[in-house]
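Only one chain is given next, in structure tokens, and it is the form predicted on its own.
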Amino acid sequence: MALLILLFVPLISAFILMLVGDRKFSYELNIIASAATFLAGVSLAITVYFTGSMLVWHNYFFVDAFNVYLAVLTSFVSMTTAIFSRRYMKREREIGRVGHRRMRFYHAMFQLFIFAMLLCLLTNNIGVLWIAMELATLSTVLLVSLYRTPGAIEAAWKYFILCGVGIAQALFGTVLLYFAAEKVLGEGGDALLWTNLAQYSDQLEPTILSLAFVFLMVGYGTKVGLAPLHNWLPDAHSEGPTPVSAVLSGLLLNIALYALVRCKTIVDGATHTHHAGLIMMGFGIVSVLVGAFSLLRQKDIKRMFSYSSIEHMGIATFAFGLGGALATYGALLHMLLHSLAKSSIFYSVGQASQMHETQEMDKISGLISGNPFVGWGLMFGALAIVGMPPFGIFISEFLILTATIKQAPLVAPVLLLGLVVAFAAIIRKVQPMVAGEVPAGQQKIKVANLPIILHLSMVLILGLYIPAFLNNWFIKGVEILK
């Protein structure tokens, strides 16, 4: 029943948003979707937690540690950003940036994209997870555009063309993929099932298998972000609404993730290599130090925090590739914590950018002075992104450099440079936009506190003690990720 309701609540809730457009209680109905969604999910997790892995609806679908975990972020996150997206977009409407038709459309894909994202999560069957992808890719590009700006079409044109050619790419691969396991499952549906993949996948073909990881690799690389394939990222947090940067960054870039994490478990089970892994890790270095080094050029402040999404997923997927008990778990809670980190950034991002009227930095000042809230939540967030202690994120890069200094030492100076230079770029960015004096026409605009304090509350937290049923968690995804 609970993944009924995940599922079909924002699907559900999509239509009937569509139906209601922009009336008042349309920004409620929104919230109230995502909650029931929300617990859902921790109804679901609640389930596994207790009884283990899961198949439902007769192998369609399949829980686990490692993606029911994702599937709570998921809608944790989607929650407090449509809380976030009441106030932020009703600022947008009255200063006539959206009309009465964009305004359905927002809450309609908003809800869309929640459904494509627990269903790339959920389903057990590899070509499902394809689609679902597409499905949120589309739903993405909707919502990137809807401005209607030139600098908006073209951000979702780049956005639908480079992650069209990306997903394409994925799609030979699980093409390749179905080949090696028709010939061990035999033709239909089955030879498509994580599950059979999984427990089948030392008798799949070694070098089908590797070269699919390949095909993989570049197309969901592409929507993780990585470099080279992450020009489509900074255009679209730019351009798009800040709810949305919030759910991109801190959301799909996650669920792509998850995909490769899930393919490499099947190919390294299949070559007993770590081939898919120095894949992986090679990927992820090139992302931080791309990541790192383009945060010291960016004059826009949502491009920047763009630039350190590519750089802390580059941190997760260079630990999945190196592998161990020590660097998977990094990457899980890295996982987690970036993504309530990040959202919170975009929300005091998005709301320092609604009082200046403008998103370049050399014209954001005194944001402690004219709205302390807003001020410190950027701040504390910038604070907490670059991992400073006590913030959760320091842990988590942590445990990940101290792994990559036992198991490939000769990275570790590498990956230490790009998170130096990461925080340096970062600090010096936000201290002048928080300081200062306040600067003439700063607007006064109702600030959405909840959602900020959340998170930021959480990566504290997480940063001085993690919670034994959190633990038991990462370990479980460890064991299943090994």
The other form holds:
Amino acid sequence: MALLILLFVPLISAFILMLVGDRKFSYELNIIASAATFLAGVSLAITVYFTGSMLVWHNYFFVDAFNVYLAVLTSFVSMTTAIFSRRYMKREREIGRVGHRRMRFYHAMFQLFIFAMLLCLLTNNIGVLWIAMELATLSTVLLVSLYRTPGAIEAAWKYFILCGVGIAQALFGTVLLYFAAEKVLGEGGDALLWTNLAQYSDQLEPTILSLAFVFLMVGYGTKVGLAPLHNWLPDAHSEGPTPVSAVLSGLLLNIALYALVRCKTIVDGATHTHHAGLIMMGFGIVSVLVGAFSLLRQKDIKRMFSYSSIEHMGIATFAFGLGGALATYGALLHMLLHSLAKSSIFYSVGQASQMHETQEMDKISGLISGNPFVGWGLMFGALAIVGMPPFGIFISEFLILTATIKQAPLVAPVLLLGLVVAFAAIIRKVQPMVAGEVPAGQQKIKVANLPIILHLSMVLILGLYIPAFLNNWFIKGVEILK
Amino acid sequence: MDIQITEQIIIMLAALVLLTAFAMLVQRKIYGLISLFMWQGIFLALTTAFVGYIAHRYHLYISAVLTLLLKVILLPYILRMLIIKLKISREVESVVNVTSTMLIGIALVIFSYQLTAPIRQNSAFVAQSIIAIALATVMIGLLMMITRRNAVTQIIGFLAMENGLFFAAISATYGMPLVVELGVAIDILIAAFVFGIFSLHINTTFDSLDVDKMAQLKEDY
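With the form predicted on its own in hand, show me what the form predicted in complex with the partner chain looks like.
Following is the full complex, with the preceding chain placed first.
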């Protein structure tokens, strides 16, 4: 039941918000809807925690330890983003960057996007997964172009074309997977169910599955933002409204990676080789390097942090490709922590650029004196994302690095190089922005503190201690992905 | 109908789908491009129906009707409305290097045959051996999106690519389950609408449909 509620709340809210339109209370309505989704997510998680994985509604949906934690994370971050977006979008509306009609559109699409992501996670059918992924793309394309500036339109067009092409490759991969599966499982919907595919994966034709994986890798990899297919990502993140950047970076990339990892387990089951893992490791390590070195020459603050997303998704993809209990545990933890830390950074960054009315880093300074919440929020967020102890990302990166040294020692220095370069680049650029004198013309704005505090304290706590239930989940997740 | 004749017809229709893909690659007139897209849709629907007949998969008839509605009537209609609204119905686009584009296209077909060799080995049924043509259609659609600079042409390239994917699903597996097929069709329809809205935005913002004009977001080296 909780599962269906979890899916229906955002879908219905999207329609309600479309009907309500741009009213004084539609910002609050958006928060209430997201909070309800979050509560449904938590109750689903509790059920799954006590009863184990389950199939719902004629096997159409299923939940296990791997996707339930992502579903809770998705609903949580979308709730905090809705809280952040209340003050942020009100301000954007006041200064006239968005009008009446576009506000209506923004709220409706925000909810639809959340629905699409949750559907991706919870569906048991790889065909429906593809459809939901395409829906997530379509609902965010118009959000990216919300400001209608030339830059925004260019970014959205690039996003649309690249992800459209990418996702088409993923559909071809899905067709191939179905082709292999129907020989074993018979025709019809059953051959597309994760649960069946996982069960019978060792009977599937290995050559076809490795071919399918290449297409799935390119397709979903484009959406994860893996280099060299990452070109859309910095543009889309920097030109769209900040709440959208936060959910794109914090959530959508995770969802695409989720799809990829699920496909990998099936392909591994059929081929009994490390073929798929090696491809993922390759894409992952290239993304780490490309992301880290691109960080060095950024001028736009949101663009910089989107390259950091590429780097971190690269780390997670690499770790999943590496396989083994330690690396997989690290990757699951990394997905969670990156999502929390990165969205909190985008909250601070959005408000910092509202205060200075620009996204150029040279023109932003004195954040701590100007507004301690934004300043310290950005500083701590940056420290968290580069993996400073005691923040949690240190733990996940440490686990992944340890596993790399053990399983693939030759790659370890390359990975470490990427981490060090990213560390230097981000701290060097963030430090002058938070410190220094308050420039003339810095605006005073109403700041949404709660989401930043909430996210950063969670990242901090997870660095000091991982609660037993989370630990259990991750261990179960590792078993599923073995 | 004799099974052998039907198989021949299917192979011929597959060839026609590939032929239209090649024709679209070099068609300069935007109006002609839409007609070609329509023809591709017709061949696709016919193939679907014939495969359904020969393999006794009667749900494929529904797919065929769906294809006919979506790709022969609805999408070309939307595209025509779009080019009338954008006032580009008579425009002639410059296509650079027709010869080399064609040669790359041929190379892609060979590549597709090479890539799908394991699938063709595993198939007993004639339609499955044409999956190479389906993949080639996808690749040629991709090539079209790369070589053309007009936003509307890129949309048509995208839709042609999707045709190839549908063709792949039909030839390899007698079509995906109906839920998936309907979902994909709806996604494509929404995508076409969004694309349409976009090209209007591009036209008003950049005063042109040339995607090369959009070059603001670049890395400084």
